[in-house]
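Next up is one chain by itself, shown in structure tokens, the form predicted alone.
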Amino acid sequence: MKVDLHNHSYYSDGVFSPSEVVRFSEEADCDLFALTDHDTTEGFVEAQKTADELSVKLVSGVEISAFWRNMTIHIVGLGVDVDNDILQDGLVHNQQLRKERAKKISLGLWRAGIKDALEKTQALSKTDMLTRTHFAQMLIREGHCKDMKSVFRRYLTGKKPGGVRVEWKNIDEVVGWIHAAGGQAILAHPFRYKMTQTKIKNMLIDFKEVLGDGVEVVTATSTDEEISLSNQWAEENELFSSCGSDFHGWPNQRIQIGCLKDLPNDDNAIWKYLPC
């Protein structure tokens, strides 16, 4: 099967539209797609439609910030009723947190001498949902940096400019969000998270801990080692496997939909275990 669980629309920080996306997905002959902005499913109504009319099996989708030992990671929610409250309410209010965020980036930028940072970065969105990669494209097209890494390594993070930290729930609060709604939660990419592979192996068991269901093992950019290495883990702690690209759509991003390789273990596959 060709499976891609983990893309983005403009509802959150994508290009296109949630419609566009699923015709990429129809275009790119994935047999089992969704849709997973950041702490919304504003996009869904609008991506089933097109879905239903492309014959495309569409999985309902999110991807929601939370905290491990103080650090920010982010988990997929696959499968989800986008109707229910307790998975709503949790996501209005990340999403509260994330325009108090947006107006903070914005004043460590305006400090730095990078003004009406706000509303430039208003201008790249089709909604009010201001992430940090909109804040990155913002900063790319004014000139300041060539690309994402160099955006990231010298404003958005840490004690950079635009480095802002949010207090985030954390992945027991936000993984019961996800199973309220009926979904599977998924820890996702764990090799973007700057950290060692032993932390990385803590994450997961304390993951599974938290009953947690499983990884995503492969995406667009995962090396064959990390591959490896994550079906290990998953194996190991009992975490069933997922794959998706992690789309956006920005001209400096080079990652399609559909463009994965295969997991290694295809009966560990979440989508075995997914309503569609």
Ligand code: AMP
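For comparison with the form predicted alone, provide the form predicted in complex with the named molecule.
Here we give the lone chain, stripped of any partners or molecules.
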């Protein structure tokens, strides 16, 4: 089985349209594919149309920003009913937080001498969903930084000019939105947060306690050690395992749709429990 359950389009911070990413998944021979934009399911209708044309098995999805112990983490919802009101009310809430944050980022950058940041960033985005990636692109384009890594470090995190704290809803509430929409809640890329292994383990215990369903055991950047550890923790907590590339389509990145290492234990693979 070739499965990729974590991908972005330009409805959040990806480069390509939903239709284009579905096409890439077909070219990569994926047996199962999900579009999981940040805090929106707006791209799903277009993705489904192309998936039907190409006979791609598409799972509806979304990647929702959430809080665990006052730290931002990401929860992927898979197999959600995109018309569910509870889910959509939750996503609208997060979209509103993003709009407020975008204004604050812009103000912070203005104080640092960078004018019209909001307008310039909005001009780069295909939708009004602004992520920090859009601000990063703008800052690189305007010559303030040379690459993504340095722009996040110098401008978009912590106490830096465009570092803004957002209070997302806690994991129990976000898991609730996904369940209300009939979906499975997957803790995304456990090793991508600035957390010690002990913290990650505690996060997974808490995630199970709030009825989370699974954890992303394999992402495009996972090392063998990370895969083995997260698989072990998934088993210990009776969580399903998932895999996804977190493809955004940015240039200078080697991440490709469907190019993933195997799950160590696919007996508890989440895709056995997804409608498609």
